[in-house]
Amino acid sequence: MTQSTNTADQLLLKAEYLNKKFSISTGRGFKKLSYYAVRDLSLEIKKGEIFGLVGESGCGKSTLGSMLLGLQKPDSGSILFEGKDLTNLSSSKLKELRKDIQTVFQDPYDSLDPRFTIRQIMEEPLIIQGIGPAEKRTEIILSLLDRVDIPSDFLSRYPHQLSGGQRQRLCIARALTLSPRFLILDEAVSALDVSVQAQVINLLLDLKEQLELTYLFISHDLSIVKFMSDRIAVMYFGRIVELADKHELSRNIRHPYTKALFLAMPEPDPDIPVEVNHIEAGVPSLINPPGGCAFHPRCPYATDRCRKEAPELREISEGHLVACHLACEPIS
């Protein structure tokens, strides 16, 4: 799969044909069953953009994020970060590269050590990477806490003494301690109240401009992804089924699953008629996936070809990729 880019220098990260399989045990004396969380997935992320990744829970978004971060190794495929293949790096080289790639997880309480104070939480990555002395670390910590609007006199507090929004802002500050260039935001606002979500989103947008960051923004909430992102990839059953600029995607949907996600977004205007979503409920079994296109059991437009042949992700117009046999016409 090839995506359109002006120059190779624009690319920050390129993943090609990633596969990740997991096994589960059905009990003593029974064989283990396996399933693909990510299958033959390729994508490119440009420097300075916010790349949105959206899909239902269980479609493989977080597994993909953990592979790009280096927390899990793909069974096959490559992940190039500025030309360096993350899947073949030694432990020491990967540790060095971790300064450039950081993450903010979904639940700020679970991702913070409850035994550590804010100072210890912020200082830990600096100590691991050998950044010092102590005075320099304190200067970095205070500067970052100021950026995320956490008072300096909170240094001796523990995570349970912070509000949910403060904890997530602390997670963002911790992710920035090593001056990364690429942040993976894995459902980073979904655990927050709506008003706090808005504050954290605005903070992330401000930090991106101030620090010249690149984001992979993972979410199941298409409305937030649409607001945040420059380009959006729609993921289903471990694969990307549609990818385009957010404006192009909004006005020219070509995959039935993308259409279903857009229809699931509530319109705030009561005078706008509600369009019926004809997508069948229920995601197929990962252990026993359907043949052909994985979406065909739920798709109202499915043909015999869809049931027999899996579609390739192909470019139908500049920068707009779709994995659907019927993608030649917009979805009505």
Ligand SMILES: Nc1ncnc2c1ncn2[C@@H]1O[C@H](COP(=O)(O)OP(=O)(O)O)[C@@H](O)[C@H]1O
Contents of the next structure:
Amino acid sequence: MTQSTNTADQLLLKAEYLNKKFSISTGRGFKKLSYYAVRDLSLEIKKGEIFGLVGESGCGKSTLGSMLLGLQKPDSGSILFEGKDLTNLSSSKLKELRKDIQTVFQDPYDSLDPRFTIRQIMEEPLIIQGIGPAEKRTEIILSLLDRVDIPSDFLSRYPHQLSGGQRQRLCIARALTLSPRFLILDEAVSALDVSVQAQVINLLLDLKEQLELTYLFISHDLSIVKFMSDRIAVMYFGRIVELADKHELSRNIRHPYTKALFLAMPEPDPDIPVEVNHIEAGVPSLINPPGGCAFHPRCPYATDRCRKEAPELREISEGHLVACHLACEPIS
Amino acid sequence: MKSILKNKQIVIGGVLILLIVLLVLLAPLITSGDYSSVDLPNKHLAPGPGHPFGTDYYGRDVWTRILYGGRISLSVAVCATLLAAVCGTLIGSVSAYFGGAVDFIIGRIMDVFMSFPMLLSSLIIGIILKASVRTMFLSIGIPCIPMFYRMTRSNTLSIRERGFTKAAVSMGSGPMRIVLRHILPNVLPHILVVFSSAMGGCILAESSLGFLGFGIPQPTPSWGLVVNEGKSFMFQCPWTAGFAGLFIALTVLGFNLLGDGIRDYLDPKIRNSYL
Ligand SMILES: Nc1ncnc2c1ncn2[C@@H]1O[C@H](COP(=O)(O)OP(=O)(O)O)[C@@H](O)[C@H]1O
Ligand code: SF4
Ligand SMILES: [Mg+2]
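Since we've got the form predicted on its own here, give me the form predicted in complex with the named molecule too.
Below is the entire complex, every chain and molecule, led by the chain shown above.
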């Protein structure tokens, strides 16, 4: 991991002020309720890093991921991938760009068409992108299956004949067929058994080094994010509340929510004092978001200011951003 | 393939339908072939040699009439079901795909259709169209469209949200390819299930219309007509309506068994691949 500062700081992706609103019908007439799944969210991902995104289920991680993937359009904001804004590309340019950004979803059973053979699954992206001839496609497929350790005589099998781990490795191989530079891994190991999880995580780490990839690693599980990532963003209620280098974050937690997440980890870090009380109140409603800091109903440090005024995401030291009124003093 | 044959419903239903279709196809070889000439001296003969199912009020051979009638009834049912399947699947996938106002309007039209009993819709359409062998399938098929529509729509909606369709979009696939390569192939087994039970429904609808006197007009025999003619002499010669009814019942049973069997056969598979 000896990168020159020059390349280490090269930006791959820059998202600014992303917003995504959903509306649901109330069941009474045509009246709709709307809520933000992602709110004024900005982030930068550097070439070659593993950027971890952690937060409770429902906080907007997948929505963010699918916007970065170009599957959903943000209501406002921009997403620059190597300088190109993928929120307003023509459909042919977008199709071209799709080769560079690929994804692995959470559920390997759901992300493989049960009627396709392994060969058809692997060949689909190549055919869609017009990569050929057939011999070349076969060559790409076989070399990738080899990388993810799936025997080549599986080509004519169907997904239901594979184990969970094999399926997820197949999803990873499929995501690599178009030689992407950026992979969005949305809960990519969360559905797997613990033993298989370790195997897939190691595979992902190896592939990242071999193929010089950049990852956005999304999970609700902080211990896995902490293991995988170089930098970690903590998301709460559609916003990033804390973002820092992994080591800095373990040493110097500034946001009460991050602290709560660390405390909830199965093996709490011995460096963190355990006197902070566990968060009690439930997750607030998206439809009636609390005013001020969205975390205040659950925050043990909440003050009057927190109830009235939403904190900005500010840089409190080199590369460490926090959105909390108390962030200037470390939490004791 | 082997495991399909382990499903009793599929086997029994399939064999039943195969037998009936075979009898109907072989009618020229195993009957006198004369289903319409009147032979009054021999009317209302009980089943016996020469007339395995007896004769009717005009002295016509019931066995011949039923087998030839099967040709009409089965082909009307096949055409009606095909019509409903093609229209329903098309409308259902378009409705689900476009969503919004299109989906809303189509949905309400289908609701109106479904709020009438199927037989009533068939009757109304039949009266408007002046039922003949050629138009009969329309009056039976059109009321079946909502069955296919509903099934296709709900399946399209759920398959569209599946990971593999999202993955295909993220690879750059357009909507056409997704519908043809992912959605329709995954809806197809469900279409088969509905097709089979719709076939049974259409056979029954044709017979009910015939029984009520709104069926295919004389002298073309259809099962519905044979039952209708037989019902007036139910007590003098129960074999006319009885044997026609038996054929109808066995055919409907066959298609229903087949439909249920296919559904049961697919279910564990689908469940396995979903989990
Ligand atoms: N297509 C959608 N329509 C309406 N609401 C949605 C949709 N997708 C996500 N949401 C809502 O947005 C919020 C964030 O969802 P998601 O991004 O999936 O969170 P996460 O991945 O962190 O669990 C949730 O409350 C979810 O119910
Ligand atoms: S701003 Fe206030 S309520 Fe929000 S996290 Fe900081 S201390 Fe807690
Ligand atoms: Mg998610």
